[in-house]
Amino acid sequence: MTKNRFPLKRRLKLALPLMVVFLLLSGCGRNMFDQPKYTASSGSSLFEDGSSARPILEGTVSREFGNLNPAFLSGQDETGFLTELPLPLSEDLLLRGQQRYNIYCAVCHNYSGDGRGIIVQKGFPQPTSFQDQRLRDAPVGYFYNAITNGFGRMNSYAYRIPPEDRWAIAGYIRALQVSQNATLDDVPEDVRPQLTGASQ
């Protein structure tokens, strides 16, 4: 008669953890997944407006942005589009705006903002040049809003470009407009000799 290599006590010791794992796994179900809930943009008969998405309560503070003025995230206040950047204008901000513009915007709007980017050259409809008088007169919040919500054939970039970078791009667009229409009078007096000397 051969001796059992695994006595009962040892077999129970091995089986007990397996039974515990089996019992734990058998308790897992789809109840959490299948529970009643609202998904994004679903309707609701509970509220008068029929929407399950509720407006943010007054005084709510964003975990991501802190207690920001809503105009920072929308580009407009009660008087309309913002006419000034809500961030301090600096060389770093404009360089960041240029970098982000070159990545996301130049394919359509071109590096100069004339609306003749590479995909336009391939047949995509041409967007309006930033040098168009209507856009030169547009407030800076208009550009931020267009990046956030999209405009015409342009999709929203809100999920790809954070708000700070959208403002940086809007500031850079304004700088592009100035650069394409600048005259010698727009140049600081101490820099003018360098420009006039170079042009002779």
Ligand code: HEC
The other form holds:
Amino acid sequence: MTKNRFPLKRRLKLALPLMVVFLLLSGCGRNMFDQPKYTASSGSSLFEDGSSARPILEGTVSREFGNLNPAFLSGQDETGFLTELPLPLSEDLLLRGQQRYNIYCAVCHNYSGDGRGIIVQKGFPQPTSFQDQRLRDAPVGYFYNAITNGFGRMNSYAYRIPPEDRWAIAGYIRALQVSQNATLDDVPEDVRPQLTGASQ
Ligand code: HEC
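What I would like now is the form predicted together with the named molecule, since the data block earlier showed the form predicted on its own; can you produce it?
Time for the whole complex; same chain goes first.
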């Protein structure tokens, strides 16, 4: 038999600090867990409407999901599709829209929006050109809605494109529509010579 390398005295010596730690830890109460609190959907007599859940204040922005305004998220309000962008139109927004459009949409709708992208050339059904009068007249919320909910044979892009980017794309489609129907007068004077080839 081998000699016991851990005699009782030594074992006690080791066990004692462990026991002290254990006693200290088991002293912790569940006060934090058991404190008075509202659980989901529980009522409250504190507020007039009897609900413990408080409505979201106007203008609240979620850190996780961004803007929570229903019209911003759905592209529609009680009067129908939004006719104006619900966020400020800027060059940055259009550049972002262009970048996202070229990634997600141009494969089918083509870079110009004429609906003859590479996937369509390979046999996918051809969407209507964004230059079509019906789509030129469509409110900007219409495009947002198509991205969000899909349209006929086109899938929804809601889980790949966050709402802010959907609006940026919708704004960019508007820019594409203008670009294909513009006259020289729509071009800022200082860049006109680049288009006409005339020297300044
Ligand atoms: C895989 C190809 C494909 C991609 C990618 C795609 N679409 Fe489409 N889209 C279509 C087709 C096809 C239709 C027509 C569907 C139908 O009529 O059944 C369509 C329809 C639409 C319509 C409605 C047009 C109308 O006639 O009223 C809009 C708006 C639209 N797409 C925008 C977009 C935007 C914006 C993106 C990028 C976020 C996008 N699509 C990405 C194929 C695509």
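Numbering follows the first chain given and starts at 1. C-alpha atoms forming the largest set that superposes within 1.5 Å between two forms make up the rigid core. Everything numeric here is computed off the predicted structure, so don't read it as measured data.
Trainee: Please state whether R54 has a C-alpha shift of 2 Å or more between these two forms, with the rigid core used for the fit.
Mentor: Yes, the C-alpha moves 2 Å or more.
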